[in-house]
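One chain comes next, on its own, written out as structure tokens in the form predicted on its own.
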Amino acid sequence: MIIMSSVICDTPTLAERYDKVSNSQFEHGKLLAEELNIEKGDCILDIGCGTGRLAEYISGIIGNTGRIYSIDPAEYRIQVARKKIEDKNHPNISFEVGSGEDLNNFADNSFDTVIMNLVFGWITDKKTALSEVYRVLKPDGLMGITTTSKGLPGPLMVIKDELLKREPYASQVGSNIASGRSITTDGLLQLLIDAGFGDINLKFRRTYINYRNSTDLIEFIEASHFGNYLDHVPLYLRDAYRSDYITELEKRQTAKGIESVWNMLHVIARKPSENVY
């Protein structure tokens, strides 16, 4: 089975930390849920649910007559999600290890809405994933995506790209893994069109987050990347790269902390009704 990304570097500690530091992801997910007009009684699929914060929020919207199925390839994050709802009354929510590229456990035309909140960049086979989402959506169902765009890097991503152009990294690292995960806005729109989606609506949102210091920011990055954020750097260069990156971050330290800018795309796409020709 194809999985969305390598999660072998994830740990229980990183999963627990992510649950505590993923406020920015959670807030974008809440906005996406609002844009999708999720209602009581809806059947939802949350792909790349992480530790389940957004799924738990949505479960309160759809009520006991609705259902949200939540999948993620990172087993430790699913464990955190399950643990959080053990003592709560959430009969309408489930968490399972699973991949966006393989939705064989779900029948055709099953879901009113499919959500991919800040996970699309991690999906290896985006074409297959969108085909699977299209299949499991009901006619007239909606898919919502929040993602970064390759053409709209935030300042901290620019720092990484500039650092990788220096020696010894330039001749040893090659292409930046983050750039490989990203997709251009035009590329994303073309994939959606090729998959059969229509009524595509795209919004750009810029958000600002201040981290107290470089330690807080690095911990956020490590937790958000399953421990993989340096996997594009050879092992023997990672300590030096991490040190150089922290140095560059600390140059941007102010009384308010280190500012991170997120340039986000919110995309809503509809599976056409069966009677649309």
Ligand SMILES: C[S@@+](CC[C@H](N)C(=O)[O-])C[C@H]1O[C@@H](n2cnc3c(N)ncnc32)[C@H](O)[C@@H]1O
The other form holds:
Amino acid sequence: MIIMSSVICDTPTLAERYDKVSNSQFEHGKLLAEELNIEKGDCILDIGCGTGRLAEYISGIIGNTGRIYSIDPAEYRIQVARKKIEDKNHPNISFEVGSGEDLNNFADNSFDTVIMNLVFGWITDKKTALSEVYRVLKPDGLMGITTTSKGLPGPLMVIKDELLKREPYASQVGSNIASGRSITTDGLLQLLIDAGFGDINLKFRRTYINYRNSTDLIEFIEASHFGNYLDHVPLYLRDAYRSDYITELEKRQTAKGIESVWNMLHVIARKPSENVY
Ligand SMILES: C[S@@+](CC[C@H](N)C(=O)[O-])C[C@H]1O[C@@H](n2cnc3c(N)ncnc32)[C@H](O)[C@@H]1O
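Having looked at the form predicted on its own, could you now put up the form predicted together with the ligand?
In what comes next, the whole complex appears, and the chain from above leads the way.
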């Protein structure tokens, strides 16, 4: 299996913390599960399952006649996920180390639904991942993705991009690197069409979260980036950048905390059934 470089920076502490601070991801995942009409008895693949909160929730919906296979390349996140099920009777759920680009462990046409909640931006080879998802989905099966989009950056992303336009970063890093991981909405649509998906349904959802202060917000960002939050900045500039970033966050502090806006795409796409022509 290819281990993607982005997960090498993860630590047990970041993984444990993610499990506690990932309520916003969890809420988007629950909405996506609803949009996908996941039902009792379904066979599901959760790619980039993280610490397994959503997979555990879905295992409750599909019941004992269903099955959810959950994979993530970050070993520490898989360890946290496995702890959730070791004391409980969860015969319908499994957690394995694995990445979206390589679904060789799964047979063609085997899943009713494939879910990628806040994962797609992290996948390096998106084209391969989508063709793998297409292969393992049953005809008529659905894939659900929630993702940020490059054309719809939230304010936190904008802070990053604005900071990078200033010295000493501009000449060392270049601008617009921070939001470089996401894909544009058009780019995503084209990839889905090229992979063969049909019935593509795209919804834009905006959610707001208030963090008590910059410390809480930075903790959240670090845990959800599994050690990659500063990877766009050279090592010798990271302390300065972190402190400038915190200053920018603190300018946004109000009595209610610091508001973080999530501009999120929810995408549902279908693998056409074999007899559609
Ligand atoms: C923001 S977390 C989302 C986790 C989970 N889906 C959730 O809803 O909480 C992104 C996850 O993507 C995983 N990831 C990174 N690269 C990946 C890849 N190539 N294939 C699958 N997952 C990947 C990370 O390890 C991380 O757990």
